[in-house]
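For reference, the chain that follows is the form predicted on its own, supplied as C-alpha cells.
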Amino acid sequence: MRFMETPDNAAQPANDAADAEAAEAPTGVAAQDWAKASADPQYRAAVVDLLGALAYGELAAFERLAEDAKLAPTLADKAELAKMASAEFHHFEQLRDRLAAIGVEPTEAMEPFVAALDGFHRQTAPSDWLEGLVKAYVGDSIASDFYREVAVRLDADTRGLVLGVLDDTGHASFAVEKVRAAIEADPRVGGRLALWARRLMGEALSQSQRVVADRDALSTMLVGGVADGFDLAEVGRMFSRITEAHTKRMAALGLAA
C-alpha cells in the first residue's frame, strides 16, 4: 500500500520504517509458496475447499450479471453490466483452471457450494433493476471483503490469485452513480433500497457463516488449526470490519446503515 506523504510520516525515521515493513511481511505460511505449503493434505483441503466456493461464486455472478442485464433501462447499461459478466466469467476460468493445475475437478471442488450459494440468491432476488445494482455491490462486496480476510492467511501463489479474482469490474462506481442519481430523483427510493440493503447484509453474513461451518477445512483455517489461522477472538474482529466496511459503502450509496 501506498500513503501520501504528510507531516506526521514524512519525516519517520529509517528505522522505524524498517520495524513496520518488518512487521507487515508475511509470516508462517504466508510466506510460502504453493508447492511447500501444500504438502500439508488439511491445509491443501482448505485450499481447495476455497477455490471451489470462489469459483462458483464468480459463475454465478456471471449468470446473475447477464439476468440484471434485461432489467436494465437503457442500451448503454445493457452493455455496461454484459461487459462486468465478460469480466465474472474471465475470473471463473481463471480459478477452474487453477483447480484442474492443482490435480482436482473443478466440478467436484465447487459442487459443495452450490446448494448455500443457489439458496442466498433465490432469497434475495431482486424485484427490479435498482435492487439488482444495490445487490451486486453490498451482497458481492460483503463475500470479497471474507475472502481478503481469509487471503493474507494463504500462500503467496493462492493469495495472488485470490486477490486477483476479487478484482472490482468496475461494478461498485456504476451502482453508486446509478442508486444516487434514482435517489436524487426521488427521494422515496432511499428507504426502500436501504431496508433491502440491510437484508443483504444479513442473509450474506449467515451465507459465509454457514459455509464455513459446514466445511470443517475451512473452518479449522479460520479458527487457527492450519496455517497461521485466526482464533477465534480475531473471527470476530473480522466480521466486525466487514460489518464497518458494509457502513461504509451504505454511505458512498446514499443509504443509511
Given for the second form:
There are 2 protein chains.
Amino acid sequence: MRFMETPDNAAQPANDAADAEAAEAPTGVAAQDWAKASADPQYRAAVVDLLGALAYGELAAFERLAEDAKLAPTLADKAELAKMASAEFHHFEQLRDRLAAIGVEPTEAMEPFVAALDGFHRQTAPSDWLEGLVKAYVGDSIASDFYREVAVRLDADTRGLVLGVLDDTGHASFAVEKVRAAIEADPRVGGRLALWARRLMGEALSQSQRVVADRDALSTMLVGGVADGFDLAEVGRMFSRITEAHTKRMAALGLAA
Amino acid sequence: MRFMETPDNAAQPANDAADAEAAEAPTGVAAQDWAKASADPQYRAAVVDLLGALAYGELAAFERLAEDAKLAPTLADKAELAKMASAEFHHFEQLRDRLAAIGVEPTEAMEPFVAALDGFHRQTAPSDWLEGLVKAYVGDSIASDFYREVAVRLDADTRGLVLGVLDDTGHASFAVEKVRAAIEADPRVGGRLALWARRLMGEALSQSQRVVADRDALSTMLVGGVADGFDLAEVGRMFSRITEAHTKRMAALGLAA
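Take the protein just shown as the form predicted on its own and give its structure as the form predicted together with another copy of the chain.
Up next: the whole complex, starting with the chain shown before.
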C-alpha cells in the first residue's frame, strides 16, 4: 500500500507487512475513508471492536502505570510514570470520542474486552518496580506492533486515529535505560526478568486468542474477508514478525528472550 | 487584616479575601511580582515550601484517584476518575516546571512533604468506592480552601500559578451527585460516610500540624512576618472559615458534619 513503501525496520514490523504489499496499488477498504468503508456492516462492527479493545487497553494501561508509580524508587521516577499514565489516558479520550462520534456507546464497545485485559493484568501483576517496567515496555510494544499491523488494513480515517494513539509515550527509552542499569548493577536480575518477560508473552498470547475466538467480526477482519484482510498464512507471518521484534527488544534490555 | 474585612462566605473564602482587597491598594508582597518578592530569602524559602507541598499533593492526588478508579462500579465512572487523575497530573507538571524555572530541584522541594501526605493517605485508605469519592471531595476542598487563603498573601506571579492549579477538576459535582444518590438509595450509608468524613478532617488537621511544625519558613509566612502574613488570631479565623465551609459541603453531600 502506498503509505507503507518505506524500507524494512524490524523494530517496526508493520512496515514489513506493508512492504510485501507495496508493489500493489491500494485496494479495498484501505483506499477508502470511514464514511465509505463503514457502509459495510461487518467492517463497521470490526472497527468498533478494534477501537473498543484499544480504548479499554489504554484505560487499563493508565491504571497499571499509575499503580506501578507507587513502586517507583524515587519521586522523579514516580513523576515519569505518572506522565506516561496521563498520556495513555489522553489516548483513551481520543478513542472514546471517536466511538461516540460514530454513534457507539464507548462503554458498550469496551465491555467485551474487559475480562481478557483485566485477566492479563491480574495474571501478570508485577512484584516490583523492575517487573513493572519490563511489563509496560514488553506489553505496550507487542500491542503496538499488533495494532500497527492491523492499521494498514483499515480505512484512512480509522488508520490515522489508531496510529496516532500508538505514538510512543516515552516509556520505551525510560524502561530500557532503567532495566539495563539494574542488570549491570546485579547481573542475576537479568535471569529473573527474562523469565518474567517470557511469562508476559505467553499470557498475552493466551488472552489474545481468547478475544479473537469470541469476536467474530474482529477475527474475520484479521483472517481475511473484510477489509484488506489477511489470509491465514499472512497471520502466521505477522506473528513471526511480532515475535522477532520482541526478541530484539529483549536483547536491547539485556535479556535473553 | 485589610483583605478580610468583608462578610464571610464560607464556600469561597479566597474570593472574600480578594473582594476586600479591591477596596484598598495592595501592599507588601501581594503587590509585587516574583522577581521583586523573591529577593527576600525567607519569602523565597516559604514559597518553595508551598510549591513543593502543593506539587507533591497533586502527585499524591493523581495516585489516589487512579487507585480509586479501580473501585469504580462502571467503566464510565472509571474513565471519569482517570480524567480527574490526569488533570491533577497536569497541575503537578505546572508546579514542577515553576520550581525548576526558579532554580529549585522539584524533588528536593517535594521531599519534606512526602511523609505527611503519604501518612495521611495511608491512614485514610478508602475501603470502597463511596469512601473514595468522599475523601477526594472533602480532601481536595479543604486543601483548596487552604491554598486560596494563602494565595492572597503571595506575590502576583505565584498567586496566579497557585490559583490556576486549584481550578476545579470536575470532581466536586461528580462526587456530590454519586454520594447523594447512594444515600437516597440506602440512608444507612449516610451515617457511615459522615463518620468517615470526620475521620478525614481529623487526620488532615493532624498531618497539617506536623508539616507546619517542621517547616519554619512556611509557618512564619502563615502566622505573620513574611509576606502579608497572618497573625495568630487570623490563623484561627482562617481555620473557622475552612471548617464552616467543610460543614456546608457535608450538608451538600447529605451528611451531618
